[in-house]
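Okay, so here's just one chain, in C-alpha cells, the form predicted alone.
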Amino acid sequence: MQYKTIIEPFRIKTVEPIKHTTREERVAALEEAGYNLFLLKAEDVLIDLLTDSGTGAMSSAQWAGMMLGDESYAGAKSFYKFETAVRNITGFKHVIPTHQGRAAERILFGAALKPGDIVPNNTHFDTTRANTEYRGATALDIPIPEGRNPAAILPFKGNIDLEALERTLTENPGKVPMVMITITNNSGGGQPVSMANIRAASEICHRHAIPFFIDACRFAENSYFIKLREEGYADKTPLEIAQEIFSYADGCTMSAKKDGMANIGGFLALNDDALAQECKNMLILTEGFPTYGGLAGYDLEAIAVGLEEVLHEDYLEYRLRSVAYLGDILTKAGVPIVQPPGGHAIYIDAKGMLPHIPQSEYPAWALSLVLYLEGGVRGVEIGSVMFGQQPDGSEKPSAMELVRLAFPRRVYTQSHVDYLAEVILHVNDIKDQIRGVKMVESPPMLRHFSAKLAPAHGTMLTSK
C-alpha cells in the first residue's frame, strides 16, 4: 500500500518554545524596527521564515560529530573529514573552508574580478550581486524569459538563457572572467535548473575558454528536482546527480548554512591551482588558516555529516513536499505565487496580489510587513528594496516583487504550515486595504538588511 501522507523523516527530541505576541505588540515592534523585518527581535516572531540559511535543526549524528571536533589550528582531523565529504560530492581538487557563502564569494571575486568585468548568471542573489558590484564588475542576470513570469509553469524555470549567454560571451571578449549558475535559482522563486541546461552552459563557457562556476547553496534540492522531472534521471540517486552537475563545472561557492544542513559555514572549491593558491592567500588574510577558514573544528564536523544527510531521498521528498503542500493550499485559494512551488520556499507574487500599490512604494515589502502584523510571520522581500538600488545610486524597479517564505530545515511541523496558510489567506482577504511604504534611511549596499522605512500614507492598512 502506497500511502499519500508524507511524514517528517525524523522524531523530535528537543523542543524550543516560541512566544505568541498580540497585534498591539507587533505594531510597536514594527515601529521600533523602522518597518524592517530584519531589525525585529527574533523572540517577537512566531513563525520565522526570513531565511533557510543557518536556521535549520541539526541531527543527532551532527551533534555527536561535533563532540569529535579537532580544534587544532592547522591540519585538524576535522578538516580532512570535511574535505573528503566535499570532494565526494563535487570532485574538485581544492577545498577551501569559509565561515559562510558570502565569504567564499568575496574571496573568489577578489581574486578573479576587476572593474569593468561582466559575470553572467541565471540570477544573482543579494550577496553574490553585492560582492560582484563591490569589485566594480557587472552582475548580469540572464534567466530564461519564463523565469520572470511568476505564473508560468515549467519544470526547470530556473534555467539560464543559453542564447543570451552565447551572445554575451561573443560580444564581450576579455571582459567575462567567469560564468555562474545558481542552483536552485533563489531570486527566481527557488526554481531548479535542468542537467541539460547546466551541461549546455558548461559547453558554451569552455568553448570560449571561460571558467564555469556553480553557486551550490541548494544543490541537493536541485538534484532531487532533476531526479523527479528530467528524463533519464529517475533511477539515479541524488548523490549521483549532484556529482554529474559538478563534473561540468570548474568550481563552486557554497553556503553550508543551506544544503550543508549546518548553522554556520561554507566553502569555495575549484580545480585551478594558481587561482586556488591566490584564494588561500586571501583566506589567511581575512578568514583563517586554510584548514579551518574561520570555522571551529566542530563546525567542520557538522557540515561533513550534513552534506551526507542532505542527499537522503526521504529527507528531500519531505522537504519538497512541505513547500508544495502550502503552495497547493494557496493556489486553490487564488493567492498568486511563483509557479510551480520551489524547493525551499513559497514566493508570493506581490505585484499580482497588490496591483494598487506602485513599485515606487515597494509592494512586496509592504506585504511582508502585513504578514507579520496580522500573524507574527516573518518572511523576506525579494523585490525593489532588495534589488532596486543600482551601483550608481539610482533606482530601478525590480523585475518581480516577491515575498519569500523560506522553510528552515527540520524545524516546523505541518500544524505550523497550516497556521501559516491561515495567515496568508486572511491577508489575501484584506489585500485591498494594504498600503505601500516609503524609504526613510537607505545604506549604499545591501540596503534591505538595515534600511529604515515607514508607511507611505500614514498607515499600513486602511480601515475596513
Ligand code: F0G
Second form
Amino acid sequence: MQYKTIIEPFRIKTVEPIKHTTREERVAALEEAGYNLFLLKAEDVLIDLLTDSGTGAMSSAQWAGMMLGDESYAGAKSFYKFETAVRNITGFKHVIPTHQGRAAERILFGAALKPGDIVPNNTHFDTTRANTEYRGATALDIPIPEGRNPAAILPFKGNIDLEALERTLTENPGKVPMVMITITNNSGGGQPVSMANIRAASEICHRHAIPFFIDACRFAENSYFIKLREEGYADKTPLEIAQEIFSYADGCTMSAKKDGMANIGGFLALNDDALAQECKNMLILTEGFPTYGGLAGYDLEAIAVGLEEVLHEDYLEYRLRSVAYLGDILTKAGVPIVQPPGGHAIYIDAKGMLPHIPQSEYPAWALSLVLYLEGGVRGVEIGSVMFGQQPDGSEKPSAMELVRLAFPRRVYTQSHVDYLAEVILHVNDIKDQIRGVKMVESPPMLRHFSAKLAPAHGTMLTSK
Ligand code: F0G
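Any chance you could show the form predicted in complex with the ligand after that form predicted alone?
In what comes next, the whole complex appears, and the chain from above leads the way.
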C-alpha cells in the first residue's frame, strides 16, 4: 500500500511552549513596537514566520555533534569536518567559515567590488543588496519578466533573464566584477532556478571572463525542485543535483542558518587562490582565524551534520509539501499568493489583496500588522518598506508588495499550519477594512529593521 499522507519525517524530543496573547495585548505590543514587527518581543508572537533563518530545530545528531566540538583556535578537528562537508557538496577549493551569510557577502564584496561596478543577480536579497551598495556598486536585479508577476505559474520562476545578462555584460565591459544567482530566489517568492538557467548563465559569464557566484542559502530546496520539475533529473539524488549546480560556479556565499540547518553560521567558498587569500586576510580582521571564522567549534559540527541532513529526500519532500499545503488552502479560498508556492515560504500578494491601499501607504506592511493583530502570527513585509528606499535617499515603490510567511525548518506541525490558514482566511474576509500605514521614523539604510511607523488614517482597521 502506497499511503498518500506525507508526514513530518521526525518525532519531537524537546518542546518549547508558545503563548497565546489577547487581542488587547497585541494592540499594545504593536504600539510599543512602533508598528514594526521586528521590534516585537518574540514571546508575544504565537506563530513566528518572520524568517526561516536560524530558527530551525536541530536534530539529535546535530546536538550530539556539538558535544564533539573542537574549540582549538587554529586547525580544529571541527573545521576539517565542516570543510569536508562543504567541499563534498560544492567542490570549491577554498572554504572560509563566517558567522552568517552577510559576513561572507561583506568579505567577498570588500575584496571584489569597487565604486561604479555593477553586480547582476536574479534578485538580490536585502543584505546582499545593501552590502553591494555599501561598496558603491550597483545591485542590478534581472529576473525573468514572469518573476515579477505573482500570478504567473512557471516551474522555474526564479530564473535570471539571460538576454538581459548578456546585454549587461556586453554594454558594461570592465564594470561587472561578478555575476550572482540566488537559489532559491528569496525576494522573488522563494522560486527555484533551473539547472539549464544556471548552466547558461555560467556559460555567458565565462565567455565574458567574469566570475559566476551562487548565493546558495536554499540550495537543497532548489535542488529538490530541479529533481521534481526539470527533465533528466528525476533519478538523480539531491546531492548529485547540488554538486552539478556548484560545478558551474566559481564560488558561493552561504547562510548556514537556512539550508545548513543550523542556528548560526555561514561560509564563503571559492576556487580563485588570490581572491581567497584576500578574503582570508579580511576574515582575520573582523571574523576570526580562517579555521573558525567567527564560529565556535560546535557550530561547525552542527553545520557539517546539517548539510548532510538537508539533502535527505524525505526531509525535502516534507519541507516543500508543508509550504504547498498552506498554498493550496489559500489558493482554493482565493487569497492571492505568489504562484506556485516557493520552497521556504508563502508570499501573500498584498497589492492583489488590498488594491484600495496605495503603495505609498505600504499595503504589505499593513497586512503583516493585521495578521499579527488578528492571530498573533508574525510574517515579514517584502515590499516598499524593505526595498523602496534608494541609495540617494529617494523613494521608489517596489515591484511587488508581499508578505512572506517563512517556515522555520522542522519546527511547526500541520495543526499550526491549519491555525495559520484560519487566521489568513479571516483577515482575507475583513480585507476591505484594512488601512495603510505611514513612516514616522526611518534610518538611512535597511530601514525595515528599525523604522517606526503608524496607521496612516488613525487606525489599522476601520469598522464595517
Ligand atoms: N542571501 C539570501 C538569499 C538570504 O535570504 C539571506 C538571509 C542572506 C543572503 C543573508 O544571510 O542572514 O545569514 O546573513 N535571509 C534571511 C531571511 C534573513 O529572512 O530571508 P544571513
